[in-house]
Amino acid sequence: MNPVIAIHGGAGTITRKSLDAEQERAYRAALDHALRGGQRILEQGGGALDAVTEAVFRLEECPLFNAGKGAVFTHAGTHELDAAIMDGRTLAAGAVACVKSLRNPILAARRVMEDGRHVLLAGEGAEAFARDAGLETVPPDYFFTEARHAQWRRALAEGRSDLLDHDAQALAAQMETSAETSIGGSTGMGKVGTVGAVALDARGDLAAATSTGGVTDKRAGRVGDSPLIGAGCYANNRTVAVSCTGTGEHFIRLLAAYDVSALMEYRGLPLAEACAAVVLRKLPAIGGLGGLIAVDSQGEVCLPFNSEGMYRGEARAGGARSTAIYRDDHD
């Protein structure tokens, strides 16, 4: 097997005119940094699980993305984070939801999986489990950024709840151009998003991981697709590893990540056709916006989306790393 890793940083209203050159360089550099971490593990003979954990960990540490540092605000003005991880070799999985004090939710999801007693822990129970496991906790203001706070205020002012972070950013940018609706001038905000990684290692094992702060101005206690195995994250050595990003409620209704695997296993569709069926036909049919990243058991990679853009990248062991943002980028 030729090991490979792919990542995403969210999908939504991302156009060339919405990012200036400096912002674009920053996002591409952040994507490359995450790819480099996972790629290095694969090149050293490490496993797919370690590669996706490292890539998502690095994205959680970057305030440009809506996962970990820089997570979006709930309607109550708090932060609630979700994450999941799955091992394609054993079908073991772990997830956490609605956590408020864990610096890196992906590490907590990994510990839940390794503990083996449960798949999904939520809220205070998840946080207590993580503390017992020795994972780092942080005060609520760790997740705060001025850009995300301004984004939340604009969503409140417009009465626009449950916005994808990208679309909330687009709304903010539109409001900044209007003197009548602008709040406090420019915030320097770029586009941010849910993060994820999928990988195939030299042993032929697949893994997937997803992490998010959710959607802007969501109700407290809302859980999207990211921590739900089969909806926003899935891996099976027989077929594919998938991480999703977009309007979570729609991905949940379709079990989007698992549906890609099912189309491959039960209908015999190749990776690209299975991904297209879910992202370009099934999701739009019910109003679903977003995309996914996938790598199959043969090392083929597919990064489809039905939105205007998606932060994404891929790298093979010993090969060059590539990143993309816009629809007309060449992956």
The other form holds:
There are 2 protein chains.
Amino acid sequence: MNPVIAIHGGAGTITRKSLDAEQERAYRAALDHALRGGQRILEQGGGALDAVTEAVFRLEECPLFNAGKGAVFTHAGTHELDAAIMDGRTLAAGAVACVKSLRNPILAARRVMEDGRHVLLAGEGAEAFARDAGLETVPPDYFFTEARHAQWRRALAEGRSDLLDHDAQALAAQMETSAETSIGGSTGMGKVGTVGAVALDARGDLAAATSTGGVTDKRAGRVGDSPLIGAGCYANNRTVAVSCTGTGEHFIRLLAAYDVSALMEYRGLPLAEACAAVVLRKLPAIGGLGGLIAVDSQGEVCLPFNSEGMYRGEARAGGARSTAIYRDDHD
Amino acid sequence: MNPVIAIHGGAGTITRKSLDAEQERAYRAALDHALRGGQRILEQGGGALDAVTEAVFRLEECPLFNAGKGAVFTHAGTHELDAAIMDGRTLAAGAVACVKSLRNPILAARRVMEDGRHVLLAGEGAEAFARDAGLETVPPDYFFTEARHAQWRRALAEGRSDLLDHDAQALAAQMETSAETSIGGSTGMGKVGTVGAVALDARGDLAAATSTGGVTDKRAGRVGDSPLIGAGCYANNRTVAVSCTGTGEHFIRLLAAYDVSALMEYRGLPLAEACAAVVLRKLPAIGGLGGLIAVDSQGEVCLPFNSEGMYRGEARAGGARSTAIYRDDHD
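In place of the form predicted on its own, the structure of the form predicted in complex with another copy of the chain is requested.
Next comes the full complex, and the chain you just saw is listed first.
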């Protein structure tokens, strides 16, 4: 197997108009840095699980993306983070939801998986578990960034609170708002956004990881697709590893990540056709916007989205790293 | 369409030895009462969603089952309830997780679905949403039952806290403990248990609903399969409505409820074969114990389980209601 990793940093209304040259460079550099972390692990013979953990950890540490440090504000002015990870070899999985004090939710998800007793821990119970495991906690102001704060205040002022619904028109408006709120060089993509990584290692093992701050101005307690196995994150050595980003509720209702796997395993579709069925047909049919990244058991990569853009990248062991943002961006 | 409803009240090591005649009568009467509620709605031309809501509501109100009133204790001595509901016509879904103060979590899940902005709300955010929607809240002692309390104290004393894992041996021991703790006529099935309903109405619409108190002595914040769409609850008019019960983590990792649907839609399996693949092959392969109830778009019913028993029942509009508990129980 030739190891490969792919990552995303969120999908949405990301147009060339919405990012200036400096912003674009910053995003590409951050994507490259995350890719490099995972790629190096794969080049050194490391496992897919470690590669996706490292890549998502780096994206969580970067304030540009809506996960970890750059998490958006809830309606209550707090931050609630979600993450999930899955091991395609064993179908072991771990996830945390609605955590407020953990610097790196993806590391907590990994510990939940390794512990093995549970798959999903939420809220204070998840935080207590992570603290017991020795993971780093941070005070609430760790997640304060000027750009996210301005985004939140704007959402509040517009009375667009709690905005994530099944109505295509509202979603379109929401996506527009996201594009408009390119403040301080750190948004360009606002209300929907998530980070994720998928990888295949030299042993043929697949893994997937996803992490998010959710949607700006969300109701406290709202859980999107990111920490839900089969919705925003899935890996199975027989088929594919998938990480999703977009209007989470639609991904939940379709089991978007697992559906790619099921279409491959049960209907025999090749990766690209399975991804197209989910992202370009089934999601739009119920008003869902966003995309996903996928790498299959043969090392094929597919990065489809139905939105204007998706922060994304891919790299093979020993190969060049490529990053892309816009729809017509084939770098 | 000839409307039909099926229900479950949990699966586990339920043997004839574990229930005396009086206990068995009490369980059968409670199952019949829940079935009757759903059946009457279907007979009056009501929808599948209303039928499954009513049946699960009745099971939540009954102290015999691990949901609502009869919810088990967490390790912390509290109660955390989960529920989900899905509309097969629209793929709309709603769920709540880790709620402590809501008398009927299934009604909260229904409101989340009808509200449409979210699919899953957890913890205090879910409770605030339900309170705003006018749903009934109860003090913590509402959920106190002697039998569940004794079960919890026994789990604590045995140091078997937080017991739900991927290890078959531990699971077997856990199931045994469940069978042993038939205290006060209100267990007979202990650490794993959940209630659910699936229905097909006269218009051909399918719906599924699931509600649980989780596992006895669980870690606070643990979320099982019940409130997770595609894991413990799924409905799709093209295929099937499914509600699961068992060792939740295994159902999450397999997307058990959605997998039945995917095997039917993508591989063309009939209902019984799809159910057998998931419950009798895929779940045991990863150490999963439990069962599910399913009704497909043609009104076929399947109630498979790989444990010793499952509290279950089914009824067609205008037909007799049948309930069953044990493996060799064909009533």
